[in-house]
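First comes one chain, alone, set out as structure tokens in the form predicted on its own.
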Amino acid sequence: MALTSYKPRTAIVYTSVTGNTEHLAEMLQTALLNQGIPVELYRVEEFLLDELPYFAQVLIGTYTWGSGEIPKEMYGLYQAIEQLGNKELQTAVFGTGDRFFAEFCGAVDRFRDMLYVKTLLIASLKVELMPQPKDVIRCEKLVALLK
């Protein structure tokens, strides 16, 4: 018998311009649901930063802008997690990019570095352009790392 009604919440918060990162977010959502993990999927502009402390796991999806920068719509989330500094918050970061550019998925790397210091970073995942069926396995492996 459970002594509490606490249920850890999991969120996927993402931004996408081309639809590639959105598609990857949906693949991760499916992988989580297949593991029996309820998940809330948000575009970053829909996510309430005040709710961040109420999540046990947050997966962050981003494309990369310019020369490897984080897109401006993700700055608020980046700063909120950085300021929260909760080492019990499990995080993962994922994104899509194009190897044509000098820095492949640079925004994923920038988030990864901050998440490693400020949270319990579980994994990062980079996919070139549109996710393919082979990436389903990669999503399942990432989800399996969440506790």
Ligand SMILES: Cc1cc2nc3c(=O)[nH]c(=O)nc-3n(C[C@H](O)[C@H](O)[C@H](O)COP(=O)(O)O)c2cc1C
The other form holds:
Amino acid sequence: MALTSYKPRTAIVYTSVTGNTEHLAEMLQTALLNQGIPVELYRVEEFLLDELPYFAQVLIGTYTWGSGEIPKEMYGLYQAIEQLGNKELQTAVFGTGDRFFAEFCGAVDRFRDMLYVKTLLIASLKVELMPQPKDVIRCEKLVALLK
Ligand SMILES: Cc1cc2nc3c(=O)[nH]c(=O)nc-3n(C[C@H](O)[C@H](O)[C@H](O)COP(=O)(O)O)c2cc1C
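Alt. form predicted in complex with the ligand, vs. the form predicted on its own above:
Now the full complex is given, and it begins with the chain already shown.
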């Protein structure tokens, strides 16, 4: 019988229009790689929802739209995770927003509430607009929480 080694897979799945959340996703990717954790980086449009069960860890990145809303392109991922309902799936949610709006990073809050119920939520991270060098340490702290 052949012995197979199980390699837990980690994905970052994000959406971004003007690049802020994309930059944060790349900072988290770097932090994961620096910890020796291989990571697959996907824009949400490229991520195959059917593959969700094959990941041990998923980090979700989103900007916020409307009045604290989740962007439309994230609905499918939101629903897929909600329906999967896997309490062994480690998740984190991160995002960028603008404090000018009443619900700062409201989409992160909405994902966080669902992920807390349906998955093993590890952390959430909010950044105002374009991430700054000081946010590197916040990314490292988030990554350190993943097991
Ligand atoms: C029409 C519109 C509505 C927005 N609504 C919110 C909001 O409710 N809360 C918030 O924190 N940011 C809000 N934002 C700000 C964006 O989420 C913020 O600019 C974000 O960093 C964009 O991310 P991206 O560069 O990854 O596309 C809004 C921006 C626009 C243009």
